[in-house]
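To begin, one chain is listed below as structure tokens, in the form predicted alone.
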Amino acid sequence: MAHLLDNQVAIITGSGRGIGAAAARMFALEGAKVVVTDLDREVSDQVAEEIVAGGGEAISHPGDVTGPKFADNILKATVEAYGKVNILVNNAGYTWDAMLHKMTDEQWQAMLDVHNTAPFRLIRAATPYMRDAAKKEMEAGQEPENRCIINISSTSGLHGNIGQINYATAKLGLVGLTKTVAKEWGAFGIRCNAVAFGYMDTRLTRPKEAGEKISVQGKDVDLGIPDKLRGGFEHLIPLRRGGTAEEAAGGILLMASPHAGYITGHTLEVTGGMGI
């Protein structure tokens, strides 16, 4: 029985937890060979091991996506393991919130680094394996393989969000990056789309009082939303609930699948209707 992603090789950043991990498992079930990567080696390895134990194919390549050599290293490791790259999902990221008048330069730059510079470097590093590979196939008179890039944005970028001027700016910048890649690489059959999530159940939206943190260059950054600000979100969502990691991953899978074969430069909103 054919699967949506048979014979595809996918890199999914930030895939040790949450939406990224759900996407990695979902892609593997649909036949993709998955490269799992996360800042935390333990969770990256665990997701890859779970996929292999379930009969799928996956490797773990943990690391910091903002590192200057990360992009080249993961692309090299992927091609050494599987011979090619078909799908790149730029999912890794986090929030570091503050009101504008209290926002530090460090907080501002951190969001640009992880949400803009890291995806840019990964796409650039993929050039020989995506753009150049497709060009060679076309010059040989062949139909190029399916290749696509999916960048994870947010409704914070599309509509702005109080306390997230850094995150909102970076996430909207990712939409501009997406449209530009779509225009530059479309001639080679490579699609580039964004998926913007609304209120999804992840570490970034759970109560900040739970104490979830991410360590960034030796500094602990608190994750989540203060509990007093979390109430009432459902009333802004036509479906009257937040989304699950699996529902978010479904949007990513849709844009990676053959069913999105004539969609590029688009931002798919997976929001339960929030923001319409």
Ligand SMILES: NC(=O)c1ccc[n+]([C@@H]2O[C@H](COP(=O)([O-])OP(=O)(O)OC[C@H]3O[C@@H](n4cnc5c(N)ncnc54)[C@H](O)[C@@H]3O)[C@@H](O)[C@H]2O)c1
Second form
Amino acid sequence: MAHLLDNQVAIITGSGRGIGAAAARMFALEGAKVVVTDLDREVSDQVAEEIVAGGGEAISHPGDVTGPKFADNILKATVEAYGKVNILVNNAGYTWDAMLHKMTDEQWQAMLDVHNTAPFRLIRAATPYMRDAAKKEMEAGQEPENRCIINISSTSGLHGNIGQINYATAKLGLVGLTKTVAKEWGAFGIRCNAVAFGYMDTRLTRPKEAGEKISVQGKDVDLGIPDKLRGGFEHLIPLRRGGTAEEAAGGILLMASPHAGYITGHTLEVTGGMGI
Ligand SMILES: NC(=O)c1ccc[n+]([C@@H]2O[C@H](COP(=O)([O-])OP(=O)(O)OC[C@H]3O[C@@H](n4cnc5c(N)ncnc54)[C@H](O)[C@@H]3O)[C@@H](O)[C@H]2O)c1
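The form predicted in complex with this ligand, contrasted with the form predicted alone above:
The next block holds the full complex; its first chain is the one shown before.
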């Protein structure tokens, strides 16, 4: 039976847990060969092993997306393993909240590094395998393969959000990046879209009091939303509930699918209707 992503090779950053892991599993079920990658080696390896145990194809290439050599290394590893790259999902990210008047330069810069610089470097490192490969196919008179880039944004970027001036700025920056790539690489049949999530159930939106942390470059950052601020979202969401990681991954799959072949430069909001 044919699947949506048969013969496609996909890199999904931040795919050790949450939305990225759900996307990795879903892509593999749809026939893609998946490069799982995460800051945390253990969860990255686990997701890849799970996919392989279930009969899919995956490798794990853990690392910090903000590392200067990360982009070149993962593209090299991907092509060594699978010979090509069709889909790049820039999903790795986290929040480091504070009110504007208390936001440090370090917090500000960390969000630009992970949500803007890392995706930019990954896309640039994909040039030979995406842009140049498509150009060669076209010069040889062939139809270029399906190739696309999906950048994960947020309603915090589209609408702003209290306590997230760093994250909101970076997530809207990703939309400008997305549209520019769509315009520059559209000539080679390469699509570039953003998917902006609203309120999805992952450790980024669970109670801060649960004590979840991310450790980036030796620094621990608390994740989650203070419990007293979490309630009362539902009435702002037409579907009256937050979304699951799988529902978020569904939006990513939609954009990666060949059925989205004429959609580029778009920001798909996966929000249960929040903010309409
Ligand atoms: N959960 C939501 O409601 C929501 C809403 C809007 C946007 N998003 C975005 O969705 C994406 C996925 O988040 P999630 O909710 O699944 O969170 P999550 O914490 O469950 O998963 C994110 C993964 O990214 C990894 N990661 C973070 N920084 C990294 C780095 N520097 N290098 C490599 N890996 C790194 C983490 O280790 C983690 O496994 C993020 O970009 C986030 O900003 C989430």
